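Given as structure tokens, the chain that follows is alone and in the form predicted alone.
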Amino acid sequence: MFRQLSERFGRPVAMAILTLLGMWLMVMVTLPQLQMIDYSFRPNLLPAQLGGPEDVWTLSNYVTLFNNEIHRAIFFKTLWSSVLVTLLTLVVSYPLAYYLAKVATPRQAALCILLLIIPFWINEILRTYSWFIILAFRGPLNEILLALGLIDRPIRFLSGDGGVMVGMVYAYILFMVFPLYNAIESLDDNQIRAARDLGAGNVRTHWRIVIPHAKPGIATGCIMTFMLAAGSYAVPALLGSPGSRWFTQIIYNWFFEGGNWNQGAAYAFLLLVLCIGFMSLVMKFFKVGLGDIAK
């Protein structure tokens, strides 16, 4: 990197965008994941309290989790609706890309992006809230599937977790389109022509040529999408029910409604652990690197 910055502007320019690229990491990612680690460890005291003979680290907070079956419920609940939302994402978002890297005009792929980009020029709580109107009992959705005859009586989509994955899908869609895009799209046409002049069908010629070739961008698409979903506060949140709870908002709770940064900090820490564990999962299993990722 700093090679490739010298090159185009100079060693001395090259330093200093390094130099603030390492401020940056220290000072607004290390130190407070480290400073959460140091108070997930110790336990929840009043300030003169602090310094004394109680504050020790300890796995209290860790503890509890596992000793409360409502919150480990819905941290298991978290994963697998996380891993949901993400493979909900790749099927939604692999046409998409693959129309726009193979088969649309640079016109037409210009203009869907414009499309796909447009929305997000607005806030996610905004956009979500409109999510919350379409999918309302009483709302657009539920009133044009009964002008169809479709449905007797209107629907509670928002009383489970389909509107949340409904809202997950649509809010993260981006981040696995255009890596998908970015991957395909170098893919060399005349690889899908020699595997359908070989009489290869659609599906083959996907399954053999197209997903090998985008394993980067799928591997990079589900990290990102994964990690967002499960980090995901604002969509359950305003399209969730008492229900179907998410994770984070039990980690909100702890810190904004009861006090307890301590064991709020564990529970956060934990969902960290958890999104690196699937992200080395994830590589694993597409065989790729982080410098495949990085490209």
Second form
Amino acid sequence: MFRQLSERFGRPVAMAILTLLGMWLMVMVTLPQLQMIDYSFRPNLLPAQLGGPEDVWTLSNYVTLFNNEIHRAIFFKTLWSSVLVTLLTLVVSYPLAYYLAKVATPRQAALCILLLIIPFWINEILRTYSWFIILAFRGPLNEILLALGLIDRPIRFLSGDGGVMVGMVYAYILFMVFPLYNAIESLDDNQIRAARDLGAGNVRTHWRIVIPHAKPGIATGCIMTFMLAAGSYAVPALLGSPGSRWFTQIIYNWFFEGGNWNQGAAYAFLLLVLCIGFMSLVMKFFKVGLGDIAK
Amino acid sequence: MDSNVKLDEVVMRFGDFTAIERTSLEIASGEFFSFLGPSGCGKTTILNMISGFLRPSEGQVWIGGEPMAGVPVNRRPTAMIFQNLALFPLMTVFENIEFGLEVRGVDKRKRREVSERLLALVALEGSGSKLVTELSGGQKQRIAIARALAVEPRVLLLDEPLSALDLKLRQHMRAELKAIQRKTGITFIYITHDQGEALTMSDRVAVMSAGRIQQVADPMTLYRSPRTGFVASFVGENNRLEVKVIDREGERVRLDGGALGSLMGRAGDDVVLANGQAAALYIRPEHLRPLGDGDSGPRLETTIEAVHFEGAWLMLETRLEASGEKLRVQLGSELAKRAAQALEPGRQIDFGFDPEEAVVLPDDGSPMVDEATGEVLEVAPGGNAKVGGEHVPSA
Ligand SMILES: Nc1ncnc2c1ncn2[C@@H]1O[C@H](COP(=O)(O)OP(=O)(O)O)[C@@H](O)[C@H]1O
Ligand SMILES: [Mg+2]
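Got the form predicted alone; could you also share the form predicted together with the partner chain?
After this comes the whole thing, all chains and molecules, with the earlier chain placed first.
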């Protein structure tokens, strides 16, 4: 990298760019993370006790999770629900991405993408809140279903995980659609035509030709959606019921209500490990490398 | 004729633009049939109507006696070889060839049998487990053929399949394709802008220009008796002289060449020529002979402008003294040797020709010819002039 940069801008400028980049990564990314990890291995002490005999490294913050049955359940529920959100988003996004990449005329595709993007000009909290209104017990969706005679009495969409799922699929759909779109777009149309010409129907053409080609895009989309879902705070906070708490909410509570940053840091670190674990699992499953995803 | 593919009054329009004018055509079972024309003339469009990727705006395609309206691509008894081959890059050679059978639910053992047999047919035994990305251009070509043949199509459609190969390989694959067609007896419909390919492989050729079929004939007839000025200029090379018809007697036509004096040519029985009508006389470069002082008959007096040594023959660029028009002359090595001392730029030389070999056609407007290369240009429907195919050396 240094060589390329110095060929282009000369040595001093290249040196300056790389130094700034390195400092940025150190100060803004690496140091805070290390600080958090350090916190997570220390007990929660009063300011006066810091540096005292009790300020030693310990695993006690991690043990807490294993001993607290409720937190453990929420941890695994968050994992499982995020997987579900990811799959749901994939199922919704794939046809859309295929339509945009291969079926729509350029004009239709541009219009569609615009319609997809416009809502994202609005803050995530507000967008999520609009779903709160739509899904409310006396909200418009229930009213419409009642008016159409499809249901006899309003449904409590917002109890349980349903509301959270809908809200998350909506909130993160673009992070799935765009990687899929990019991947499918790059497939030669003749590949699809050749499959059909050899007798393949729609399902088989997708299963054997389009999906294998789009695999890196699917992996990218799944990883991004899973990370966002697992780390989401606003959506479960607004659309969740008391019974559908997200692990992020517990982390939040440790930090800002329990005032136990060390405990919070340990939980946050575990969530990070979970996400990295999921990412490597997905990459292994789809047999793609980091390089394919960064494309 | 046992008809396999039939185009019945077919028209194809894209919006206001008519890509294929009303066309009717029958292609026999087991025939090697080519569509030849400059790029943009509508060849791929015709193929797409046969394979089912396009629905004709009017008329109907028949295959094996069945109307194809409403029959989707994956249910037609055709298989296509795409211009870029479109092999499946994530699959092995076996998986590629067996794809069509897998779709049809053929069991694994049977599939493998078929693909082994086809690999043998295309002389690629033992490369079944390779990835297609590991193959050379010519090998990919053969795998594409094997993959198409695996579904036992009634018709194999080939869209300029050799255009991506280099010259040597292209000529080799011509022979190979023809051999495979003979062995399998399957109807081949072959598309090309390269007249060399069309003439060497085909039983019959349809020459197309701007969405219209100009002539359908066997290669020899096409070459010897073109029916339109476009065919005369596009297939092989031709010198075109503007003349007037004096009168005709059977196939013999007496012509007034203006400054060139009186000339003679041949016209088919079905070519309508009125006395006094403006016409064009087409003489191929290889049919011109140097004349001695004593020789009689029509005499074209020229000045040599350039001499090109092409190995087996010489190509002379000359200019007619009487009219100032260009005349290209091809001399075989024997003739060239005899006339050697006279063949230099600036020298004057006279040429004669056998009226049997000179074709007279009604004047249907001069096709555009590139001054620099002598290639036939045609204004493509899109509006850009496109260069025609390479010229074949005559036999
Ligand atoms: N789907 C389409 N929409 C509009 N015009 C088309 C379409 N397909 C082909 N054409 C036009 O039809 C003409 C013939 O195209 P094509 O059959 O591909 O020519 P060729 O294969 O002889 O090069 C071209 O002018 C092309 O621009
Ligand atoms: Mg074409």
